[in-house]
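To begin, one chain is listed below as structure tokens, in the form predicted on its own.
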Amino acid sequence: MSQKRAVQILPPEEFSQLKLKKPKTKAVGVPAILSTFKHISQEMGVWKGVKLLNKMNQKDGFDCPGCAWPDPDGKRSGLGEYCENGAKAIAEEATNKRVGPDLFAQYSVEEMSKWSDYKIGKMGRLTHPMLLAEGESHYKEISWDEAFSKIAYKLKSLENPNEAVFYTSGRTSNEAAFVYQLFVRQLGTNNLPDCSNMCHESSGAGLSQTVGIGKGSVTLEDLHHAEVIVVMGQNPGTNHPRMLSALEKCKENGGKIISVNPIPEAGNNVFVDPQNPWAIFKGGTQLNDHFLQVKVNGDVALLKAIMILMLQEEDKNPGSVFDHKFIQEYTADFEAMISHLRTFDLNEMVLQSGISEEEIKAVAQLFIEKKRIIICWAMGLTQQENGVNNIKEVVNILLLKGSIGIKGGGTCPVRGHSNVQGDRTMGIWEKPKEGFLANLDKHFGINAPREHGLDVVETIEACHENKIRFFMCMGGNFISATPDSQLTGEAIQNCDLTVQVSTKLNRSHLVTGKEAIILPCLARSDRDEQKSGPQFVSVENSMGVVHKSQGTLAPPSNELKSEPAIVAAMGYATFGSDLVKWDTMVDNYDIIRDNIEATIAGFEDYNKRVRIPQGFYLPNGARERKFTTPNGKANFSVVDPPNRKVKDGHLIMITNRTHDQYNTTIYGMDDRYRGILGERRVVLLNKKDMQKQGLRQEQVVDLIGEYKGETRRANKFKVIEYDVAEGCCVTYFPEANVLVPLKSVAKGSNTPVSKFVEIKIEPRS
């Protein structure tokens, strides 16, 4: 048995140059413009960058590789349909820097693993297929044919297909995702974990059980016409900046905005439209009408308090608050939910929420008076032990008002990665439905497995138990994205062969199995040429619109292949073309789309409709009040507030992104809106908690996580006083991921609980 390489799994415990400024109260504006041009000039030059940005999110261009926020169906801005972080994403993707055989010859994986994630990511685009052989410390160039042969040999030598796992990142196109899952199911496993398992799986579970579809029910236009928009557990100013334009239009139309978050965010407060000189001159638009600084995981208690106040008013004036016609015709279990609601005390719910009764009453009045209500949410709700119930409670309050399936009302889970929703639609799921599998069998003549596969948490556990021999990632940075970092890295090292399909270098290329292969692929903005000529791919945005995306940039290396081409070549090397015609599958991507049309509902006339400039909407029963639950109704749920507590002197930690970051990609070292510059190893605490703990500004501390008798440690963080809900603290990931226990997961979705980690703080001597 070969010895594991002495690579460093965790980011280095090193400080940079911390500089503190006053947190911003406004988002975007001129600073965002300057930041955009700074990043594109550093990575690819201004002229090249401007030309490329003018093609991003346009109807004849390519989709942003960042978030999944939708584009307008109609006219799009000639000045640019992108945000600051979208520009950073494309700067990273179109960088002039290269990572080729020379760099790998110069540095061993052990040496590179000691670099920060920022430095690793800044090395540039991968240019050649590379092999890290067993017992070797340096990657060496390998031909594509050798790589595919090695992968096929390993897969065919497995005792059971379930010894292989195939992870997917959310940026993969529909075409790549479809052929990837097809390859995996022809192999004979459903081990298809993906980034949804770590993010919005709770949304999918909660929405599927209540309204019959695991997607949001609103369109972009609905946000413009809403009377009330609630933004819960989300920071759109950093993570989905183009959403701010939609919120501004809501305000212009007389709507009210409510933000619910343990930490105030500039993007939820004032938006300065960078394309509007008058907006810049006048200082922007005030978005928040109410900011509710909820305790971490106090969301159900808050919603309960609001519903109690709604019920009190309804009891006084029957029919004045609840939409009884909608409730009677379209819902089930209303009486059970109301009976349960009557058992709760308003004062106790106020206490658990951490918000004053006065503030809650002001917000409840909006719910009492208004009907066109949209609730948006992100990881603050889903990455909790009760994440599924959080979503069910969101649905409860909307059902009371009849606010689902109407113009300006509904559910709005705001997805992260640009095609994470499309990947799931294409069949990237460890728990596929029988109808889909039967369609694959009938159309391709394969025998798709029915046994459910492994999700992300189960994959890490299986790797740790030496049950997985082959591990492949279609994009992403599994080591840095997952919880329990040290355990995860050690688990992955147990695999015989790990394969990464990637555009850029990341930590997952350095923390590997006994052998490792890097397969460099085209990026979203790159030109894709196949036998029939230039190709385009398609993606699905956060609101269920499928549209085309076609890159224009010359690839950084002639050695790159597209993701569909990589999968097809793997398929041919492993199976030949007796059943699936892997040898010709990617000659023209229309062939892939024809196969999608034949096997997945909602894709009729796919090749025709995807060529419509704005794309097309997929069916959405909740949007049309055609609820596809087993009983055909939208279901109310009986939900208890979690009321989780921690030991005296302990804090509730949440992991968060900086403004110079998207998922695990770190664009820079600044968190500009929060005024924290040049440093990532920080912990943000409320002033009162600092006083209780006897801590001072910039003091160096260690963070110790405690969960069911287990302890985890993250060393060397600097304390920063910040306006965080009392009893809570904020850290950045991936630096603090080591503290997130693998076994701490959401009930019903198995999502790691990154937003409620019990820790204690120890000052360093």
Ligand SMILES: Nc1nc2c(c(=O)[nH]1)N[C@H]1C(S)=C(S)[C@@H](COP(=O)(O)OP(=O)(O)OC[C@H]3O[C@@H](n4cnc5c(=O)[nH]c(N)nc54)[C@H](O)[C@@H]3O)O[C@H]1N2
Given for the second form:
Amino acid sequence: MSQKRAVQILPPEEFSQLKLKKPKTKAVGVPAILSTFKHISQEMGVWKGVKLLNKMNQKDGFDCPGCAWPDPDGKRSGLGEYCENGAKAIAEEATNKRVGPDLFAQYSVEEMSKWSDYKIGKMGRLTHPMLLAEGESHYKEISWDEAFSKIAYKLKSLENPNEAVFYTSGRTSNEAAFVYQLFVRQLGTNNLPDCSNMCHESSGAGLSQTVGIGKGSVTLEDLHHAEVIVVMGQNPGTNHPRMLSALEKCKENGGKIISVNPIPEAGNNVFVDPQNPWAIFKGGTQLNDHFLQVKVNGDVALLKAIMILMLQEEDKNPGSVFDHKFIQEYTADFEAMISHLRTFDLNEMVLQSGISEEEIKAVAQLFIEKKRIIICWAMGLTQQENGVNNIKEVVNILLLKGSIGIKGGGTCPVRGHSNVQGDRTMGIWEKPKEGFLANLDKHFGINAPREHGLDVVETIEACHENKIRFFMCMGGNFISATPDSQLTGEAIQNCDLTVQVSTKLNRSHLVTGKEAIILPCLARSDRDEQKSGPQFVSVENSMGVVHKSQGTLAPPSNELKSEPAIVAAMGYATFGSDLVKWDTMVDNYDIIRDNIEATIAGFEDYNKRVRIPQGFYLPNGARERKFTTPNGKANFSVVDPPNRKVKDGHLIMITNRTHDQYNTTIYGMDDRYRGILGERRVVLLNKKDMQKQGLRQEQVVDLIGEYKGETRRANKFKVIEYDVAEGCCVTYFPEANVLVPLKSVAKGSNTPVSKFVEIKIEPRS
Ligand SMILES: Nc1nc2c(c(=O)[nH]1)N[C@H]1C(S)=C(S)[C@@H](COP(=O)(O)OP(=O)(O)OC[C@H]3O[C@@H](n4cnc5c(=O)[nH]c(N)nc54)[C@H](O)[C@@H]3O)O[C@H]1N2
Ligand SMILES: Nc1nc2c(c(=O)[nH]1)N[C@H]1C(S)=C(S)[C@@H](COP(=O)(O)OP(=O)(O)OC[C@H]3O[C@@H](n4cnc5c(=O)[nH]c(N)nc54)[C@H](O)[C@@H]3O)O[C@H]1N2
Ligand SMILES: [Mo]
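Could I see the form predicted together with this ligand next, after the form predicted on its own?
What follows is the entire complex, opening with the chain shown before.
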């Protein structure tokens, strides 16, 4: 057996140049415009950049490769339907820099693995298929045909198709995702882990069990008409900046906004619309009416406290708070939930939430009086041990108010990757439903496997146990995005062959199996030509709207293939065209869409409706109060607050995104809103906790994770005083992922608990 390469799995423990400023209280505005221009001019020049940005999120353009926030159904802004971070995403993708065979000849993978993720990402777009042969130190160019035969040969030689795993990141289009999962099922496995496993899986699980659909129920319009919007465990100013316009519209219509977060995030506070000179002049809109600085994972306690106050009022004046008509007609288990609620003490819940009773009472009053309530959430709720219960408690409070399936009310899990929701709809899931598999069998004559496959955490475990021979990634950066980085890196190195379909270089190309292949692909903004001419793809946004996306740029190299073309070629090399017509599948993407229509509900007349400029809405039961749960009802749940404690002197660490990154892609070194510039190896602590621990500003420390008797270490972080809830601290991912234990997962969704990591801080001499 050949030795594993001595590559570096963790980002280097080096400091750059920390500069501290006061945290911002306002989001977007002129600094966002300046930042937009800085990023596009560095990567592709201002002229190309502006031209490209004008196509982004327009009805005849391409979908932003950033987040999944929806575009308006009607008129789109002529000044541009994008945000600063969308501009950074596109600058990163459409960069003029290139990573070709020359660069790979110059540097070995070991050398490159010592670079920072920032440097690795900034090298440019991948241009040629590359092979890292067994025992070799450098990638060498390989032809597409050789690459496909190598992959097909490996797959055909497996003893069992379950020795292969196929990961997907959420940028993949519907068309690519559909053919990819089809290929995997023709091979005979459901090993289809995806980034959703680390992201909104808890939302999917919690929502399916309660309201029968794993997606949110609201539309963009609903946000404008809500009387109350709660933003829980989400940082929209950075991660979904266009959501701020929707919150602003809600405010203009008299709505109230409540943020629940252990940190006051700038974007949740004041929004300055960069497209509105008057807004810039007058200083923007105050968005937050209430900021509740909750303890980490104190959300259930908070919601319970609010519900106790609602119940007290309802008891006094029956019928004044709860929507009994809705509860009677559409729900189940109301009594069980209420009698469980009565067993809790208000003071105890207030204490566990970390928020003052006075503030909670003010917010509860809104829940008592108002009817049109939307709760938005993201990773602060899902990446918790009780992530699924967090979502169930959110649903409980909405059901009490009958605030689902009405204008201006409902559930709003704010998705991450731009097509992560569409990928699931297309069947990228390790636990597919029988009906869907039966459709595939019937339509294609294949024998789709029924046994559930591996999710992300299970994949890492299986690799660690040396059970996986072949590992392919359709996008993403598995090594850096997953928990327990060191263990994960070593686990992946056990594979015989790893294959990455990617646009840009990242650590997953450097920490590989014994052999590794890079297949460079077209990106969203690139022109995609197949036999029948130019193609477009389609995507589904956070609110279930499917629409088309068509790139316009000349691809960075003539060698690139589209993701669907790569899968079809793999399909042809592995199976020929007897069952699935892999030889002609991608000649025209309408053929793929016809196949989708034939096998997935809600895609009737796909090829016609996808050509409607604003796209079409997929069916959504919860939105129409048709709850497709086994009992046909929206189900209340009995949920206990977690109240998990850490040892004395320990802290709860949450791992967040900075304003200058897209997951593992580091756009820049600044976290502008938090005023932390030039450095990512930082740990943010409350002043009182710093005093308790005897730490001073900018002191260099090591972070030691403790989980069930195991310890993990991340060295060299600088302490920064910040307004975070007491008892917790904040670091950035992926630098801190080495501290997230693989076994620490959400019950019922298996999502890594990235927002509750017990650590202690050790000063360096
Ligand atoms: N520019 C940019 N856009 C992105 C991304 C990106 O990296 N960059 N990533 C995309 C992806 S894949 C996703 S999933 C989304 C992520 O979007 P977010 O979920 O907004 O991202 P995070 O940085 O993980 O922020 C989580 C928030 O939850 C808070 N939080 C942590 N613990 C708790 C808790 O216990 N309770 C509460 N109430 N809050 C808590 C944190 O302080 C933080 O503000 O964004 C998407 N959009
Ligand atoms: N500690 C901690 N860990 C986390 C999180 C956290 O909050 N804390 N968040 C988790 C979440 S929510 C998510 S979604 C995951 C993200 O996990 P991933 O989706 O795996 O990671 P990304 O960093 O988004 O992937 C970036 C890479 O995707 C490739 N890429 C970009 N565009 C395209 C394209 O169009 N096609 C193809 N084929 N490739 C492309 C590029 O090569 C780029 O380097 O990370 C998770 N990890
Ligand atoms: Mo995500």
